[in-house]
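Presented below, as C-alpha cells, is a lone chain in the form predicted on its own.
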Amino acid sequence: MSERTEIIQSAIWASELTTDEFERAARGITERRFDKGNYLFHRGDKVDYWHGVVTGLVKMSSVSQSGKAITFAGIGAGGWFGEGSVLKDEWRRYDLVAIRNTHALLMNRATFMWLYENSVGFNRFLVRQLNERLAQFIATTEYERLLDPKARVARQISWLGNPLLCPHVGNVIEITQDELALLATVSRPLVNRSLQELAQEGLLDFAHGAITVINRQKLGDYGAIEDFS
C-alpha cells in the first residue's frame, strides 16, 4: 500500500465507505503543501475541491470592508472543511490560510459530488460533520459576543481537540501561544494568563508548544451561561 493511500484511508469519511467508494474517491483525490502564512483560498474564490488537514493548521476568517476581522474556526490535523460551497457550488465566503506548514489533501468537486448521490456512508458522516459545525459555529457567535478572554481561549482550546471535525490531534494539541491568540482572537499575554489560570483550574497542562486536555467538555463549556432569567 502507498503512503499516499494510507493517508487517505486515515480520513475520519474513509472507514463509512465501501471498497469501491474508497477507490473512486481515492481518485479524485490530490495533495498540496502550504507554507505558514500562504492562503488556500481567499473570500470570493471559486473553488472546486472539498479539503482536507493532513498535519499543520488553518484559520477560516474574514475581514469586512470597515477592516474588522472575525475568525470562524481553526482546523487541525484529520479536519475536512468547505463542504458547504462544494454543495452549492458557490464562491467561499471566507479567507482560508495555513498559521503553520500545512499538508493538505484536496478532493475535486466531481467526485465529491458522486459520493454524495451514491454513498451511504458518505452522507452519514456529512450529516454527522455539518450538525458539529453548525454547533461550532452557533458557539464562535456566543463567544465573540459574551465571553471573556479566558473563556473565548479556552472554548477554542476545546474545539481544535474535537474528535469529529479535527479527529487526529486529539489530547495533545501542537500550537504555538502566538497562533492560539490568531485563533481566539485575543492578544498572546492574555493567552498566556488565560493558560494558567486554566492549568490551576485542572483542566489543561501546557509547555512550549504544546497544550494537553484534560477535560474537554468543561473546556468546551467554559463561560456558559447557565440562567437566561
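Could I have the structure of this protein in the form predicted together with the DNA, to go alongside the form predicted on its own above?
All you get below is the one chain by itself.
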C-alpha cells in the first residue's frame, strides 16, 4: 500500500467507510504542503475542496475592515474542516492560514458530495463533527464573556488537543504564544503569565514554540464554578 493511502486510511472518518467507499474517497484526494504563513484559501474563495491536516497547524481567522485580526479556531493534526461551506456550495466565510508548516489533504467537492449522498458512515462522521464544532464555538463565546484570561488560555489549549476535532495532535502542541493570544483573545503578556502559572499548577509544560499538555481534562474545565473532577 502506498504511503499516501496509509495517510488517508488513518483519517478519522476512514474507518467509517466501506472498502468501496474508501477507494472512491482516496481517488478524490490530493496532497499539498503549505509553508508557515501561507494561506490555504481566502475568505470569499469559491469552495472546491474539503481539507484535512496531516501534520502542522492551521487557523481559521478573519480580518475586520479596521484591520483587527480575529482567530476563530485552530486545527491541528488529524483535523478536517470546511465541510459547512462545501455542503452549501458557497464562498468561504473566513481565511485559512498555516501557522506552522503544514501537510494537508484535499478532497475535491465531487467526491465529498458523492460520499454525502451515498455513505451512511460518512454521514455519521459528519454529524459528529458538526456537533462538536458547534459545541466548540458556543463554548468559546461563553468563555469570552465569563472566564478570566488564564482560563481562556487553558481551554483553548485543550481544544487544540480535542480527540474528535484534532485526533492526531499528541501532547505536544507547536504554537507560539503570539498565536495562542489571538486564539484566546488575550494579550501576549497575559498568555505568557498564564502559561507560567498553569505550568506551576502542573497542567502543562512549555518551551520555545511548543506546549506540552499534561492534563487536558483539567485544562478544558479550567475556571468552572463546579469542579466535576
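Fair warning: this is a prediction, and the values are worked out from it, not measured in the lab. Numbering follows the first chain given and starts at 1. In this text, the rigid core denotes the largest set of C-alpha atoms whose superposition between the two forms falls within 1.5 Å.
Colleague: My question is whether residue 165 is one of the residues whose C-alpha shifts by 2 Å or more between the two forms, given a fit on the rigid core.
Modeller: For residue 165, whose C-alpha is compared between the two forms after core superposition, the shift is less than 2 Å.
Colleague: Fitting the rigid core first, would the Cα of residue 215 be found 2 Å or more away between the two forms?
Modeller: Shift at residue 215: 2 Å or more after core fit.
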